[in-house]
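Starting off, we have a lone chain in the form predicted alone, written out as structure tokens.
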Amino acid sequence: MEYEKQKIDEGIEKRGLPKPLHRMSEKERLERRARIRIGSEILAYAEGFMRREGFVQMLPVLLSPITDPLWPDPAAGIYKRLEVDIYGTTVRTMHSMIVHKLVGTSMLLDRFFVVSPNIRLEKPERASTGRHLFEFSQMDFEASGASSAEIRSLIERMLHGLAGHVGSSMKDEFSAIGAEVPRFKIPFSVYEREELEKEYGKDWEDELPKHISEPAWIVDLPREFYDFEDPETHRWDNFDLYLPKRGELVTGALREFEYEKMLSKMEGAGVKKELYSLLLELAKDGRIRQSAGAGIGMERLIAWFTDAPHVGDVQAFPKVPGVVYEL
């Protein structure tokens, strides 16, 4: 047992992955502490911003028969889906609360947000990307009747205000990690996915962060059944936000709400319709209203602001793909 623990520790060290607290030097613990304190302030500001914008905070869902299929999104890297039987029903760990957001904005609240723990067992080879975790939190939010452009603008204003706030209130912590708050202007540049494919090829997601110096939106991304696709032009009304040197931070869209379109896209993508029978039933009855929203990866946001080498360096107890730490 001790030998196995030693091998894990040596592997973490050799690959440059985040260390567990009990294996860190005092200097490393001080830096981890400063990043977590900055992260706490980032979370508090983001939650306050959403409330000021008229969003109501709800508590998250951890297990459900329905979760995000993450398919046919080409960026998805799940190698195993976690399922468990409770009370005679199969439930899954939450990938994201997208379906709950569609139902919630249709039947409960026009505007709400959730800081949602997500469990996605990413492929082990993603451990060294510096930006993947198998357990992380998203600020997931949705607004009935909003456009994707309005959601993008809201995120820009949040990030701009956040930079000013933590830059002035967390000077000691930024000094402790030797980092500066990212500087950027809003609105962000917007890139068409098709143009990026022509310029960088099929690996544009990896190439783009090397060539931008400020955050940038990418639009028109073929994706899951719940993102809106124009039936005539086949253009997707959705977006991602990419960061310099780091990659994707935000995913969002205008949502599909019509039964026939949802059903057709599920069938075309090979998504198991029976897993989404309630959503389809509600849509068929005209009880799903169109909305728009997004999810912001909070660890990735904190890692960007604190210039963390790995996104797991902003977690007290890192959850890196392919590695099972003792805590």
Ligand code: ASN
Contents of the next structure:
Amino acid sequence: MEYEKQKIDEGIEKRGLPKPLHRMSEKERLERRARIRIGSEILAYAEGFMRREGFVQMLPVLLSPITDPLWPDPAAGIYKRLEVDIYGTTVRTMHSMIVHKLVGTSMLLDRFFVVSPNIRLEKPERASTGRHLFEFSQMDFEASGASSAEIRSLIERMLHGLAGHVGSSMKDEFSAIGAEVPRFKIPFSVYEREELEKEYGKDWEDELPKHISEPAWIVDLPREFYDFEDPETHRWDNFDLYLPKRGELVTGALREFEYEKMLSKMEGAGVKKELYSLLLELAKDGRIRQSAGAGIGMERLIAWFTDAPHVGDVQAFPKVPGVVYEL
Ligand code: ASN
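Could you give the coordinates for the form predicted together with this ligand, as opposed to the form predicted alone above?
The complete assembly is shown below, putting the previous chain first.
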């Protein structure tokens, strides 16, 4: 146990991974504290913004028989899916509340958001990417009857407002970490995924962040069954937001709501349709309404704003893939 601990500490030091609180110098702790304070202000502003836009805040779901398959998604790198038996039923840790969002906007509230903790056991080799965690929170929201363009505009306005607010209210914290609030103009540029593939090849996701100086939208990304795909053109009505140097911050889309389409996409991708039988049944009965929504990675957002080397540097208790800290 002692040996294990020492190995972890050395690994953290050598690879420049976020340190646990009890291993930090006073200066490092000051910086962590400033980042957490800025993060708290970012959360408060983002929640207030969503409420002003007519979204109701709900509390998160952590265990459920149904969660996001995270498949097929070229960006997925799950090393293990966590399943546990409770009361004789298998439940999964929340990958994302996407299915809950589809059912929630159909039956409960037209617009809602959740600051949603997600557990995704990313591959250990993702420890040093600086942008992966095995526990993180996304601001996950959905709006019935909305379009992708409306959701993108809402996110642009939120980020713009956030930069103005945090920049003026958190001056001491920014000087403690020697960082400045990022500057950017809205609306952001929009890139077609196909164009990026032509320009940068298959690894465009790693290349693009090196070539942009402001956040940019990427549209038309083939991925999970719940994002809308035009049956004729096979164009996907979805998007990601990429940050300079850091990569993906937001994922979102217009959603599928029709039974046949969801079913055939699941079958085509080899997703176990039995796991989604409730959603399929509701869709078959015409009880799923079309919506659009997105998720904003909160640690990534805070890390971007506070110029943190690793997303774990904005967590009080870091959750870096492959490293199990004591707290
Ligand atoms: N939250 C994302 C969305 O709304 C889905 C995800 O996190 N995989 O599209």
